[in-house]
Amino acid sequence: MPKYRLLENVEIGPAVAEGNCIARIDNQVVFVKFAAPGDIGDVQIVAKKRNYLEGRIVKFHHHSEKRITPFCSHFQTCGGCKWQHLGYEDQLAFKQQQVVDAFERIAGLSGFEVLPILGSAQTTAYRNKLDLTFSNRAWVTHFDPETTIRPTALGFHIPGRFDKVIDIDKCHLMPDYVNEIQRGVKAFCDTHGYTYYDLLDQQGMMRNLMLRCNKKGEWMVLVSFFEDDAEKRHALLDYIRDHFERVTSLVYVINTKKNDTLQDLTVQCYHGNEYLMEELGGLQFKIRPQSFFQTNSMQAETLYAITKAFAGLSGKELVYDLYTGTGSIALYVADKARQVVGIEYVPEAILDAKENMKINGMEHLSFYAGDMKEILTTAFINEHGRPDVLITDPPRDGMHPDVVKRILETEPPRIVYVSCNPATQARDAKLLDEKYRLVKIQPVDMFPHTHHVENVGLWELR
């Protein structure tokens, strides 16, 4: 028997956050996974929080004229792209309310203007890197124990379950090499008896499998080995040399940490480069296998060019550009500014900054590693000066109180900030209002498919 109760005849509302559709019966809202906009159907509660509900259609009495039909045989399993069964139009639609909802409705502003959203001129292998997870325990809907050999996998995890791992046969997110890589290394694995990691136990040798690519279609594959057993080591990685020839940079590294990221692990070259060049707006980036770099290149163009425009640069101005990363919006607005000063802090970002500015030729750019909050100071500015324009790209939490307090204090005239997060966007231009206006918001769409959407907006000093 289900733990909740059953809702019959509930009409959808709008799309909301986290890719969810709400609801609202008996005055209470219901937040459904995988409906759309005027579907009718039979909701089951799957969850009860403090202020509202979880649940899922299990009947339809009527389907949205929204729908469409999914492209992909993972969908609602893998958790990636969960708004497959809408047109792009529509998700298009719903991404742009959903930052204006931000803006109206948390931080109370009125008055801005809104420019339409820009969606992503390829909806399918738009990105450029995936990350897939092995385990010696696949997650399945059915299973056999006394019939049925225990399956692997080689794919995604399902969402919130670290220790779930589903297969995945075929991913539209990348080029379709990448199924071509992520096939033919599980099939070399299940053949020659590799072991796979258990993320319970925490053993096996093959734990994760890294794959990126850029606009020439050079790739980089990563093989992340939990037990390090050279013979097996060197078979697999001459496997993938010798099959796969678009593969320029083939690295690894043994982790036998309890987590899986790589910034404090030493990466070991076995091929090719030990990294992938990419060029965006006409300048040249080295991306290694522990940069962060924009996952969709293509609209990563457009990205960095609506922010350029925004901060109305005429090549006299002090820039100073916050979580800076690698440097890519820096050096992307270099060629208008007198001089930029770049802030990150993640330290191996800061040398990827600096070194794709000498790649450049660009002398005029500085990059420091650190706490935000604690690099951002008095002393700081008053030794390399008042920013013309202030350019923050922070990531989904937002800026801290601390820093928003140091631009308020600092009174740059422009600030144009980058968010993949339109609520904590909008949080921090609530604080922003003291003594800045609000001018231009323009979302972009950078994850088609996912309720992910990116935003630039404009503030003058009043």
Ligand SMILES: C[S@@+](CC[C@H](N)C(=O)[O-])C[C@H]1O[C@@H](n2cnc3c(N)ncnc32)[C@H](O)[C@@H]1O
The other form holds:
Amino acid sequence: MPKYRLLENVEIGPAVAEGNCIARIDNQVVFVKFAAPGDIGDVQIVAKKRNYLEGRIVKFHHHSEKRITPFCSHFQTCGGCKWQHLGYEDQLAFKQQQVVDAFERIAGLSGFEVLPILGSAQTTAYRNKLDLTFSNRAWVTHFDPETTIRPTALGFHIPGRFDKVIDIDKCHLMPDYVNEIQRGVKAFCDTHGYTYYDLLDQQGMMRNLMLRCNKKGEWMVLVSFFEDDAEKRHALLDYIRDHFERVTSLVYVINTKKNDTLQDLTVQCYHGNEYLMEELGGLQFKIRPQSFFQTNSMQAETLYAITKAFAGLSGKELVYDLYTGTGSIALYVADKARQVVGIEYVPEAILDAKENMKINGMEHLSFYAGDMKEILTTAFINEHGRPDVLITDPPRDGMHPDVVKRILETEPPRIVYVSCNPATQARDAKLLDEKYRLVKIQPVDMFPHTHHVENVGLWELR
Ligand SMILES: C[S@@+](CC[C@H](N)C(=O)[O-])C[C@H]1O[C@@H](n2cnc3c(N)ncnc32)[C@H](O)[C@@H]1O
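Given the form predicted alone above, I would also like to look at the protein as it appears in the form predicted in complex with the ligand.
Every component of the complex follows; first up is the chain already shown.
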């Protein structure tokens, strides 16, 4: 018996943040998952929050004209690609509106130019990286009462269930070779009796599988083991090396920590190189297992090209690239700048940035590691100079208020702000408005079939 009400004949409204559609009933807001604007159906409420309800359509009376047939057999169970039931043009329109709404409603801004969103040329197989999890607690949609064997999984965590993993047969996010590797690895592990990680009991051998590829079609496979068994480890790695010739980087870690992060682990190279090389805009980037790299390489070039164009460089400028990661934007704009200064939290990323600078034969960039609000001080700016152009690409939380305050004090004539979260970008825009005029924004879709949207904005000092 459901805990909450069933709402009948609900007409579904527009797609909003987090990929949900919105409906209004009796002055209450309901966020409906996996719905399409224009659907009419009975909505089962599944959660009550302070200011809104959450629901799911359990019976359709009318299907929206915007609906299309989802392409993935894991749709609605797996946490990714939640918008597959909407045509790509509609997805783009919703993303564009989401960005405009954020700037108008959260930042209270108007009079800026909105450039039409740039869609991704590839809408499937667009990612260059996937992280899969092994689990002895598979998410089962059909329970077989005859079996006593607990099913295992190699796939993705179920939304809202940190302990359950859905076994993925075919994922459409990377080139199909990803499925050949992951199916092969799982079959090998099952046939040879390898144990899968149990998150709750903290035992089992097989923990994670990370797969990366570059535009040339070379692959990195990283196997993460929880329990170590040298003989079994060698046998599995030999199998991958001998059966998947496109794997040019076969690496592994032994991870006995509570979390899956690689940053504090020693990665061992078993075969080939311990890195992949990728080319973006004529530049070479070395990508190590732990490195951050934009996951849609083709669209990253679009994003960086817009960032560079908005920066309006002539070759004479001092550019700051805040939240530089492995220095990709810094390097991308460097041929049109006098000097570039990159700042980033993760020290290993800064090592990659310095190495990428050398690989590309550049010398006029400098990189600094540390927390932005601690590094970007008045003393730092006095030492390195006031930037002519400041580029910033913070994480989803946006910039710390102290960082925005320092930018306002420094008064760079131009700011180019790249964001993966329009809500926090709009919040920061409201603060920048004290001294800056928002000239234009350019939404970019890096992640088709998800609600995520990237946005580049240009601000000029008033
Ligand atoms: C969205 S990524 C941008 C990376 C880079 N611009 C690129 O395109 O590859 C945000 C970066 O901010 C870094 N970061 C997060 N919090 C930070 C902080 N407080 N101070 C400095 N860097 C931080 C992250 O490590 C990450 O590399």
